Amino acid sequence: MRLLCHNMLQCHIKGVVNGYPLKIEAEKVETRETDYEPDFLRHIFPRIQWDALREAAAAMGVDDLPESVSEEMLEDESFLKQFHHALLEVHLEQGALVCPETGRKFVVSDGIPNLLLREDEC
């Protein structure tokens, strides 16, 4: 599971009020080389909660990102390549991603999060 999957997603347990970001509890992380594309991540920027990736990235093994980020940013070269990496090369493969707000744990299996809720939590 890429950061950018990651970023999305929400604890949906009825009665939930605070279920994001998800926490994640990394057990196997690999990275996969993949193609830069400098414009899609211009155009993907806004849509990123950038707090919740960096917490997430560095649960990952991943702690170079700036604390704080800027639309100026995105025209530094160096900036756009930390943050594809982060974004779209380092895979969550076995974990589990946890609701902030009750602690259950989803699995993380093969690179795929089971978020299905119990019966008891729709």
The other form holds:
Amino acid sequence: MRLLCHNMLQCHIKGVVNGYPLKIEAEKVETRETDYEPDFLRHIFPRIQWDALREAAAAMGVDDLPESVSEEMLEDESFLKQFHHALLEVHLEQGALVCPETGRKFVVSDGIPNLLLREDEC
Amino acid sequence: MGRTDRPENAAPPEIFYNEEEARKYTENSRMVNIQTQLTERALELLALPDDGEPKLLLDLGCGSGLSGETLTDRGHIWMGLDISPAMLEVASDREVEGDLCLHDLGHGLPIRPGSIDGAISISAVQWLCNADTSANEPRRRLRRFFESLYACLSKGARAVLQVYPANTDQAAMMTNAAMRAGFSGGLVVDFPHSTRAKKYFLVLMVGGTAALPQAKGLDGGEPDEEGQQEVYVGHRKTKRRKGGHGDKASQRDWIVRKKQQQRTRGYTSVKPDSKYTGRKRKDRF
Ligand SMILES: C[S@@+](CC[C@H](N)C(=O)[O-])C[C@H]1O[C@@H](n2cnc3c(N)ncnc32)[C@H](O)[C@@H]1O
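Same protein, different condition: the form predicted on its own was shown, now please give the form predicted together with its partner chain.
Let's see the whole complex now, leading with the same chain.
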């Protein structure tokens, strides 16, 4: 699971209001090189919750993302490369995603979060 | 509409799509072709803006990644949700590019509002019409699914769901549930007069007043086997053509070499080479 996916996920347990962002508990993180697509990065940037990305990246051992960002930074190649790396190249392989409201843990194994709910949760 | 041997009647999806079925499904080249063509048609109906930008898409019921690979081939970035661990395991062994989640669509999508550019689903959503256990009340599951889908799409986005309804009631049940959730649009039936080629696409739109796209083969024709027009975005097309790793064997060699290169460059996580490495992923017409 990449941080792009994490940035879009929220807890879908019935009745949860503050199910975002899911907190990352990282046990195993992998880095995989992928195509650099500045057009996609510029397109998706306005929709990224930056604080959630920054915190998630830190939990995965990537702590060079700037604290605050602006549209202008999308002209800066070195920023785009950092953004690309954090968003698309760092994978959570083993660990968990934790709902900030209920503390419910969604286990991630072999890169795949298990988001199945129990009957009483849906 | 009905195939008499509907898998939907055999067992719940996470049981029906076991390891054996997942492998059979993905290795059957006829199946690969069909799923690829359905995905290409779904993308056409999705009518993404023609601006050359890769988009963030959902593949709902992504299975072993056949539909997702077509999204990757067109340069898009995707997240896939599926209820079958065996199907997802095959997807992950095949190193598909999308992010995979184990998830039941009937529980509602775990995605925050307004975040997605479009969604496709190929041969999956009719499963939500099944009442496998008393708790799986189809209407409630369809409602949760469509409401959460509506919420997570960005303004002006579409969802195109190719489905195999068991009968007209099921087709109506899915369409009505979508409309009640706020979507506009409806069912597009390609090749309605052909038993073999007839296909149902639920084309759903968030906001806007675009007319429902035209179905294919309304004149009683059969699909032509020639390729449709293909649209690529990002760098994908040029990249695929470069490099002269054309035939199957040399392409595998090239991938294995490239992975070795990454390992020596210190990438910790290059997937081990397997029988899937460098396997042909889709047929080009
Ligand atoms: C015919 S396969 C298609 C897979 C893929 N879209 C493709 O084109 O190859 C149908 C898939 O739908 C999935 N599915 C069925 N019911 C589901 C549910 N309630 N939630 C998520 N996935 C479901 C199955 O596990 C299976 O992988």
